[in-house]
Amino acid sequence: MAGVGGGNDFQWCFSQVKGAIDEDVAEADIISTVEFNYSGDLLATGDKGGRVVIFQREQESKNRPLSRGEYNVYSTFQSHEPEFDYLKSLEIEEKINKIRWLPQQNAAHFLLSTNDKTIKLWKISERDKRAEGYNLKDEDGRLRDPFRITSLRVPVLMPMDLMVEASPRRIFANAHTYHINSISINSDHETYLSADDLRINLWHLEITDRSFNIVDIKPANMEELTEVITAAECHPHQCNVFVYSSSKGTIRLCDMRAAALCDRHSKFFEEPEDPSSRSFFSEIISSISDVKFSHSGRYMMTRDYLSVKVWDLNMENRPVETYQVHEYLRSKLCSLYENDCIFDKFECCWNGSDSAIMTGSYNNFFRMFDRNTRRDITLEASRENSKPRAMLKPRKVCTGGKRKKDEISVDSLDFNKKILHTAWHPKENVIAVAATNNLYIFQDKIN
């Protein structure tokens, strides 16, 4: 069958796979974030050692025009440490939660990388020379007595072997009172959003010591509180418009045109409940654990537990379109529940022209649905095919019955393996997917 991505049919293979083999897995080392910067050369991922690594990607060679350049490592530099906050007992874990990167203005490259408290922008620049000839020092840098020095030398440039310097420009820190869940770059380029269980901040990039309470969702008795925030996002294109999704399945649009303090939404997303299949599980499985919006703007993509929802923005009682991630694992509540794998997080992504979507799942599948022709596939991220060039198989789950020779029953399938983080290159058909401490990276098969 062929595979997902827009257009015309093609078919996913193998690029390359980064990260240890190693049966036991380090926590430190399990990715915890992934995000291609805006022209889709740089791949970032985040840890939960607080490390940030960014892949570049290779200029294509004369001699093999089709090999498309692949991701090399280009910098890595730790972007937080664990901390104790001594007022409240607590330690604040050096995670990174979300990176997001800033449109490239000039020869340096930006990001912001957070984790639970303190949100950091970095600056990744390059050094290929160095000056040489200063008059007070000597070249290995002592100081030169001045009553020796008797003629002046002009220093000049020298070329040296090319260093990648990651500096954090500016810390955004002490403004949260709950963990931070999203950070999201506005479409002015200049200010930013951060969202924590309650709260939704509005930052200037240039002003560190203040930002601005857009949403406040906390009861003044905490006995109260019914939802949380689980995720935020700028519109990509009005820079008054952004959304949050709840523990409730509802999605809020608000306009900081209206008002100061945004705690009354323009529109109100959210799906009927059917009370046919109401469980136990209802309220946890509604829950939204990413929201997105579409490069258009016009729509938004919402994940919850067991399904990925695209939302028309100017139709507010349902969604327009609905996708069945592991439906499968309907009838296995219970012990997802047991086993807290019931709260895990998956993200979701669009491709660069909006016409397919992706998400993970668990035994290391991910799914992506094309949006045109309702067509969808099943995918696995393995070492088992990682050859160069290597075609990925669909995978199919097999629920009850026979299982034919290509199913896996659900029965084995492995939920410790499991694909939360995924993105999707802005332009081409090359995809990231994070699989525990491996990043794997497929695209499109050229003939």
Contents of the next structure:
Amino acid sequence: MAGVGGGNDFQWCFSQVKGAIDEDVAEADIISTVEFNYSGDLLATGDKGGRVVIFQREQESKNRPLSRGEYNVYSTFQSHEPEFDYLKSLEIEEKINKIRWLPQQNAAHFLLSTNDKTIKLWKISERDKRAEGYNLKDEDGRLRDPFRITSLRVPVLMPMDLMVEASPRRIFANAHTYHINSISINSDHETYLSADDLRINLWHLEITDRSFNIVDIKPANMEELTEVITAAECHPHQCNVFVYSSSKGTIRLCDMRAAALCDRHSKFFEEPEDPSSRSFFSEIISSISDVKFSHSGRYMMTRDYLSVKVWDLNMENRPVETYQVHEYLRSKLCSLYENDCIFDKFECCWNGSDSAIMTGSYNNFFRMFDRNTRRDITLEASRENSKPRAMLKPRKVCTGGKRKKDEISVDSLDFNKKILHTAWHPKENVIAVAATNNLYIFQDKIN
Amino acid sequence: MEYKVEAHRIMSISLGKIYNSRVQRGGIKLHKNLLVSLVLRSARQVYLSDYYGGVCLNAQHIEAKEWELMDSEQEKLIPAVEDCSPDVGGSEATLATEEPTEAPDHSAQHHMVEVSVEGDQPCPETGDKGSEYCSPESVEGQDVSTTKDVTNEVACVTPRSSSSSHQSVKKQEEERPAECEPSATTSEITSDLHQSAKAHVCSTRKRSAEKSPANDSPLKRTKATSSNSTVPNSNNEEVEEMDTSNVSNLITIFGSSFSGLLSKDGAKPETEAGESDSGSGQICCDQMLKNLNPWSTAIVAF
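Would you mind generating the form predicted in complex with its partner chain now that we have the form predicted on its own?
Everything in the complex follows now, all chains and molecules, and the chain you saw is the first one.
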């Protein structure tokens, strides 16, 4: 039943939660990105401390039929360290902005992880055998005295406890003046793009000392700056096509065959603004925080502060679907501006069959929209609903007037508990939701 | 005015954010600072232009309410007409003297309002006490649909060509004939569209009438130069009344760190500051406000 249906045909149940229970959350533990690999067997998270933690799904075994593929820690490593740019007297945060998996080509797994300035290619490999019986050195590694060696001994591979090693294979540095916000691996599996606020670069995975600049929106006079790049993604099938979104709420689709520098877009997606809803903060809430192609490559989804929009690549003048995530916040924009919440960058994701989309909200709520039935559901990631296989109850926010039982009023929402990062298993109905420093995994209840 | 307090508050918050971004870990974030500077610019325009533009609320709704208010006031009082534009000739001046009596009552409610030419400015609307607004110049590319009987009417609209402004103008046209009849005044001004664009028909107190020519020149200068970079003098006095200490403090902090940038635009602020007799804090405030947009983006260029 791979990826059938969406939010409401299924019952979402709690599966696991990873992370500390402490009320005091260390800043370094805050999860900053979540990503399944292509098969869904591996789930990677990056945090503000520059660490990457990879979970692997247990093979379902006959011995434990009830543990339907739980995710356990597979590897943990420090991907990025804080750096200091001496020239500009700026500290470079080690926070992992994005992780993207490469398609698996051999026994090892590869992923790209990036902070604000540097992208690294990591190889995660297993070692479960060890060579023993070296001729020239002792078991503890010391070289044997050559005069003592009287016979030839060939090392033999012996099994050992599984060890997962992560090693940085490539470091792609010094190509971005501004903060990297996106990386995306091309469908050719050889190149990838990285985007910062004003430029997009195209890299080859094997070449670290050079990249091609394919988009540059930096104005000659910085005083004329009106928009920045907020996200970019390669098309899932067409290796010459990519899109990038802007802080003005527009998306540009570019074709790399057209020119070396793709400053001129091939398609321009923008929805005209509703003049009646203008406010001081209209520009902020129209800024797109995430853009994702559907798996089919026919649609793309954008997330701005209050809504998620699905666009058909063949229609530029408006989205085909718009879903309101938390419209009740529209009247609170001023306070959200004061407490900086209005700058939160929510992500969004598709399910495997593109029939449903998911995005996060505040109070540890996250929302799912079924594109076929047009139904939506609000769920909460909380420790209270953390009993194994406990069904998640739909939540509702009361926007005014009488508050019904089980509803939460807008004023009681906890804006410090925000779900910015979510991921959907590419084939099954398993979702990973990052709530500050905890990672929740939910599965649908089948069987 | 409430909106001024709100706009001022948003401005101080925005400046605070920009300041804090300099000391944040990871360096200045271009995207966030750009958004903050956009909010700051919008708030500043509302704050400086002395009207509650449709930026914050539904413009049409407000206008509808304003017109109702204005109607009721019109019925009670004979509207006084005084031409605010220094460009319009003597005929309007005589007009003013003809009907001075009710001017004081109206004047409190009427303000000079700057009609911004900036692209993203919404249609100006009447203030919250039934004030009318005047356009000091005929703004290019506008549908000036003021009618013949502009004289005794409160508001003369030169809106941007947008749907909401059209509706508001049409409303005024509807109101005007009805209100015109009781008070017979000269319609010399009215037929000439160009002239009527310049003729602000607003009732103002004599004091504010004196003020208005002063208003016009900075307003005109506002239009001549970049819309971001000038401050009308009249607003300096109002600014003084409000508590700007927070903003001034932040601005002096900025000012000291970005003195190079201030001096780049030094010619302009100095001429403007020269005319205002406010204190150094205000000058600093003005300078900052003028230089805000280039300055904030320059942070990032840095």
